[in-house]
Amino acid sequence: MAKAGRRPGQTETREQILASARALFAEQGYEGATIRGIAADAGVNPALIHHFFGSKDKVFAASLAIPVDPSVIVSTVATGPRDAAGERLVRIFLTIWGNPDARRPFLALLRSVTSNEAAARMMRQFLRLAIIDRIGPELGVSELRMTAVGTQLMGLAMMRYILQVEPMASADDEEIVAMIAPVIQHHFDA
C-alpha cells in the first residue's frame, strides 16, 4: 500500500492517477476498476484519489476527459415533470455537444469506437453509467428502452456533429428538441 500523505507535484500526481484510471477502466471496465486498484497502480493512497476527484464516477469522467458529471445529467433529467423528461435529456445533450470544449472529448471517443475496442468499451461504460443504469431506474424505464434512448442520442451526435449532415448540422436546437424529444419521451413512457 502507498504511503499516506501527498507526493510532491500535484499536477503530475493527478495525471498519473488519470493515466492509471484510463488503463484500468479500459482493461477491467467501470465495475471491475476500483479506487484502491487505481491508487495501487498510480502508487498513491486511495484517499488522494478522493481528494482530487471525490468519487469513482468523477474519476471515470475525468479519465475520459468528459467535462460533465454523469450525476448532473441524471438529476437534470429526473427532476421535474416526468412527461418532460425526454425534452430535458435532449436539451442537456445539445448543451453538452453544443459547447466545442465539452464536445471535443466526446468526438474523439465517438470517432474511435468503431476501430478501437478500448474506446468502444469506455463509450459503453459511459452510456451505461450516465444513461442506462441511472436515468432508467429513476424513471422506471427498462434497460432495453434506455438502450434505445442511447441509440437515438448517439445517432443524433453522429449525424449532427461528426458527419455534419445538413440540414441536421445547422438546425436550431429548438427544432432538434421538437423532433427528438418526443421519440425519447416515447421510450420513457412505453
The other form holds:
2 protein chains.
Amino acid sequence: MAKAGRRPGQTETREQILASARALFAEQGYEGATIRGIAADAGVNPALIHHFFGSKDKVFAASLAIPVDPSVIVSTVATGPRDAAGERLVRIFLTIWGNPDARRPFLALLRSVTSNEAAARMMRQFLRLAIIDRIGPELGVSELRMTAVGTQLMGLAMMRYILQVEPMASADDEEIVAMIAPVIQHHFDA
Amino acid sequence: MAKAGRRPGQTETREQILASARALFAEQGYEGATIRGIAADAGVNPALIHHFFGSKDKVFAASLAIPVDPSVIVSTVATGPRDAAGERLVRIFLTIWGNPDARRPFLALLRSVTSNEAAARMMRQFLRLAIIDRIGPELGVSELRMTAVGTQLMGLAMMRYILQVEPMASADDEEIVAMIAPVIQHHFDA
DNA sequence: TGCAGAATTAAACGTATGACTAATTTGGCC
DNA sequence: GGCCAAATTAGTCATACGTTTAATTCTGCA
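Since we've got the form predicted on its own here, give me the form predicted together with a further copy of the same chain too.
Every component of the complex follows; first up is the chain already shown.
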C-alpha cells in the first residue's frame, strides 16, 4: 500500500504526526491548533511537519480523511423497512459520534468551518454525498427536505458534542433515537 | 442613558468602534477578527480600543449584546393557539436571522464558539433563557425535548447562514416554515 | 566499510498580533 | 485666554505563529 522503497521509520513518524494533527485539530479547530503544538504532541521538530506535508493547510487536509464511506450511509439508510429509515440514519449518526476515532474528523471540521474554507467545502461535500444527494433520490425525498434532515443532524452535533448543552449532552443514545428518528422519518414521508 | 458628564464625542467614537467590532466579529469570529482590523474599520487608532475597553475579550463581550429579549420569544411562543406554537417559534427565528443587525451577534457567537469560552457560555445561556428553560415549562414540554428543539434551530442556523448549503440557503422563508414548524410542533406535542 | 539519500534537528526569519507607554491633540469650563 | 481632563495618536514591546535554511543524524545498500 505504501510507496515501495519507503523506509519503515518514515511512515511511522508520518502517521504519528497525522494522529497528533487529528487530535489537535479536533480539539481546537484549524486556527486554534498550531504546527508547533502538533509537533510537540508528536514529539518531533516542527520543521519535520513541513518536510512531510509542505504547509499547515496540507497537514490539515491530510489529517481530515473522513473515516466513513458515504456510500455505506446511503445504502444502510436505503436498505430495509422504509418506515424505519429515519431510525437507521440516526443510529448511524450516533455510532459515528460514539467512536472517538470516527468523531474526531467531524469535530475538527465543525470547529474549523468558520476559519478555513477547505473545511467548509469538505463539510458541504460530505453532507451532499452522505445525505442530500443520494439518500434523497433513493427514498424519493426532495433536495430541500434532505437539507432539512441535514440541519437536524448538524444541530445535534453542535448541541451534543460542541456546545454540550445538558441534558442533551448526557442523554442516552436510545433517548436520542426516540426523539430524533421520528422527526427525520417525518421528512422522509412528507 | 449614557453616564452624565460624558462628552458627546466619546460615546460616538465608542459606538463606532462597537459597530465595527460587531461587523468584524460576525464576519470572522473571535480569533479571525483583530483589534487592528476593527480599529481600521472604525477609522481610529488601535490603542483607542484598549483605552475604551481594556482588552480584546472585553470589546468582544461589549459588542455581543444580543438585541433580542428572550422573554419576548418566550411570551410570543407561549401566547396564542397552542397548535401553532411551533410555527410562531420558527417565524421568530426567521425574523431575527432576516435582520442583518439582529443576525450579527448570533453569527459572531456561532463563529466564535470553538475559540472563545465566553462565546460558548453566552450561546448556551441564550438557548436556556430563550428556548429550553422557559418555553418548556410554559408548554409542559420536557427539558430534553426542548434541547431537541434547540438542535433544530441551531442546525438551521448552521446550514442556512454559516455553511450556506443549497437549496436551504436560498429557500423562501415560507418553505422553511412549512418544513420546520411541524417538526417543532411535534416536539411540543410529544 | 563507506556512501548516498532520507529523516531529523537547530536556529532563525518575517510577519502579525494583543498590549503598553508616552506624547499630543481636543474641547469644555472658569 | 488658560487650564485640565479626556480623547486620540505614534511608536514600541514581547510573543506566537508559519515557514525556511542549513546543518546533522540515521539507515539501507553496494
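Take the two forms, find the largest set of C-alpha atoms that superpose within 1.5 Å, and that set is the rigid core. Positions refer to the first chain, counted from 1. Nothing here was measured: the structure is a model prediction, and the numbers come from that model.
Once the rigid core is used as the reference frame, the Cα position of residue 150 differs between the two forms by less than 2 Å.
Superposed on the core, the two forms differ at residue 35: its CA moves 2 Å or more between the two forms. Residue 133 shows a C-alpha shift below 2 Å between the two forms [criterion: core-superposed Cα displacement of 2 Å].
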